[in-house]
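Take a look at this single chain, the form predicted alone, given in structure tokens.
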Amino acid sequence: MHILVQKFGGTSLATDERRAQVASIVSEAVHEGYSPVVVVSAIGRSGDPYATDTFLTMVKGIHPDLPKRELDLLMSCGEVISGTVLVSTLKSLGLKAVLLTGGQAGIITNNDFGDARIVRVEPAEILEQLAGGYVVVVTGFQGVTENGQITTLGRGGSDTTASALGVALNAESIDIYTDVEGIMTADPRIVEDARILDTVTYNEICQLAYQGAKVIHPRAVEIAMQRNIPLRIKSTFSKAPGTLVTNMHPDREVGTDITTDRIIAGIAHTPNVTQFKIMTTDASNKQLTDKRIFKAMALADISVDFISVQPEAVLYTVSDEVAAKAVQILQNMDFETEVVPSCAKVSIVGAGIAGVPGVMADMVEALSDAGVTILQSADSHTTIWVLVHQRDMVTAVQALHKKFNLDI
């Protein structure tokens, strides 16, 4: 069998017209000789009647502290509804189709309700249905524990479902359909001349996703990368080829001239963060002090980012929404803390950054010329991050996009 995994997001399933378009894409794959496994998200977005956030709003208005187990039962309903409706749409086209929940599809998870991790996939039922000529529709975002409890996979869970099934079934490709035509060099709402990337590496898209690009969840990319299964990010509503995610750039021909890899693939940004700078020069035991700071944040379930441990200070960021809680904890511990609210992290990402002199110099020059103050910086072999005031975020993204010629 030539197995193809296709994942459709909630906006692609929100109306009869859009579901008909999805069914047409699936039908086309069948006629091309593929055996499709179709992963679906819940219909629509917050406010729509069958969206996951709508369900959550409904119950939290009754009681704010429903246990995570019951929340997972509720949140799993949206994909069951959208999957059932899509099966009906596929059957109207004369296709044989069957719906499987995450558990029926063999997705086994750990016991972390609300943010479960897939531990293995047992695809026997999917393979049996495919062998019978059925299009298999699978509810994304969910699985079951070893003892049959329904769990959900957290943010980006349907992407993760698609990748896990693609790996387990050794699919020829995993196609992620969304409402954009591919991965772009920057957010088009900020950069008017942002363009679609034909190809990116797994590592590049992982970093772009972790740094704020929201087209695909990084966990899904990491899973696909385990088996080198190509990912394609495409639009449900366009014939554009989209972006191919793979380990190498496939457009190079045998015998072609050797050219330098592009240095930068794209610009990502994360708004609404607060910077903390905790002075530790007077600490009698610097190592113990550092440990106390991060242990306190962990115990309060506060996620920290952009960490820089220096001889005289500790710097990190948290999301704006938990900043007041972090401030109170540090005050109770008698730490001298400088707080800079309303910041944004801006990142340049590219597999060609490593070992190339002058990339940071170009970044600093672009931001300086644009009047943007850098509050903090860090780098890895594929990414350079800077922290800026949020009021400067748009200017920073635009300046970097122009500096690195990403519009070409």
Given for the second form:
Amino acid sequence: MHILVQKFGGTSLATDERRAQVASIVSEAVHEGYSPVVVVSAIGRSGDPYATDTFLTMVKGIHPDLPKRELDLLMSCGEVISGTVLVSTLKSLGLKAVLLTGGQAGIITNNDFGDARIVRVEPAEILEQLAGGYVVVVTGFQGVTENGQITTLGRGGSDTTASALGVALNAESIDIYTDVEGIMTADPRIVEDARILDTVTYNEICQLAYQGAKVIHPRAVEIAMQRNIPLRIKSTFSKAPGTLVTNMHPDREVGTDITTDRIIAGIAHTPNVTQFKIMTTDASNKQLTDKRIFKAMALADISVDFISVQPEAVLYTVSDEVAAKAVQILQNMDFETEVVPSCAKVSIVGAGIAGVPGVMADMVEALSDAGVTILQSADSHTTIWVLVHQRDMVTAVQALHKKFNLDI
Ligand code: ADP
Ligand code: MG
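Pass me the form predicted together with ligand ADP as well; I've looked at the form predicted alone already.
Below: every chain and molecule of the assembly, starting with the one above.
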């Protein structure tokens, strides 16, 4: 069997016309001899009647402690609706199609409601349906615990479903269909002349995704990478070839590395973060103090990023939403703290950064020429991050895109 996983995002399923396009993509795969497993997200985006966020507004404010188990039941409805509608559309084209929930598809998760992790996939039911000639539509973003409780997988969960199924079924490819023509050198909503990348490495797209490029969820990339299943990011609305995510170059001998082809693959951004600088000059035991700070954040369930431990200070960022809570905790601990709200993290990502001198110098030059202040920076062998004021974010992304010639 030539199994193909095809995942369609919310905007791809939003109207009758778009669902017809989705169905014709699936139908084409069937006629090419593939056995498609189709993963669907909920229809539309926040505000649309059947979007997951819309369901959540129905229970918001009724009770301060919303029951997580029931919330997951509610949140799993959107994909059941879109899946049912898609199965009907596929049948109208004369295809045999069946809908399976995450649980029915064999996606077993832990008990962490709202942000469950897939622990294993038991694909027997999918395989049986495929063998019977059915297109198997699977509701994304959800699974079931060992005890049969329905769970959801957190942000980007449908991408994760697609990758987990791709790996479990040893699919020939995992195709992520969305509203852009592939992975681009920057978010096209910010950089007008962002270009589509033909190929990127798992590592590059993983970094881009972690740093804010929401085109695919990083967890999904990590899962596909474990078994080297090729990922393709394509548009539902055009015939463009899209982006191939792999370790190999498609036109060359197997095993040829593509990482040396370019220095920078793309620019990503994450808005809405707050920077904390905690003075530790007076600390009698610096290490113990550092540990206390991070322990306190962890205990309050505040995730910290962009950490820099320095001889006289500790720096990190948290999302704006939890900044007030973090301030309160640090005040209670009697720390002198500088807080810079409304910052953004801007990152340049490329497998070719490692060992190439002058990349940081170019980055600093581009930003200072554009009048952007760098509040903090860090680097690894594939990524350089800078923290800037959010008001400078768009300018920073555009300046870097130009500096590294990503528009040509
Ligand atoms: P879906 O609903 O199909 O899952 P998403 O909204 O999650 O779609 O992801 C697609 C969006 O990701 C695009 O509309 C685009 O604005 C955004 N995006 C951000 N960074 C990038 C990038 N580097 N390349 C392509 N798209 C990007
Ligand atoms: Mg998405």
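Note that the structure is a prediction, hence the values are computed from the model and not measured. So that the term is clear: the rigid core is the largest set of C-alpha atoms that superpose within 1.5 Å between two forms. Residue numbers count along the first chain shown, from 1.
*Asks:* Superpose the two forms on their rigid core, then report whether the C-alpha of Gly61 is displaced by 2 angstroms or more between the two forms.
*Replies:* Yes, Gly61 moves 2 Å or more.
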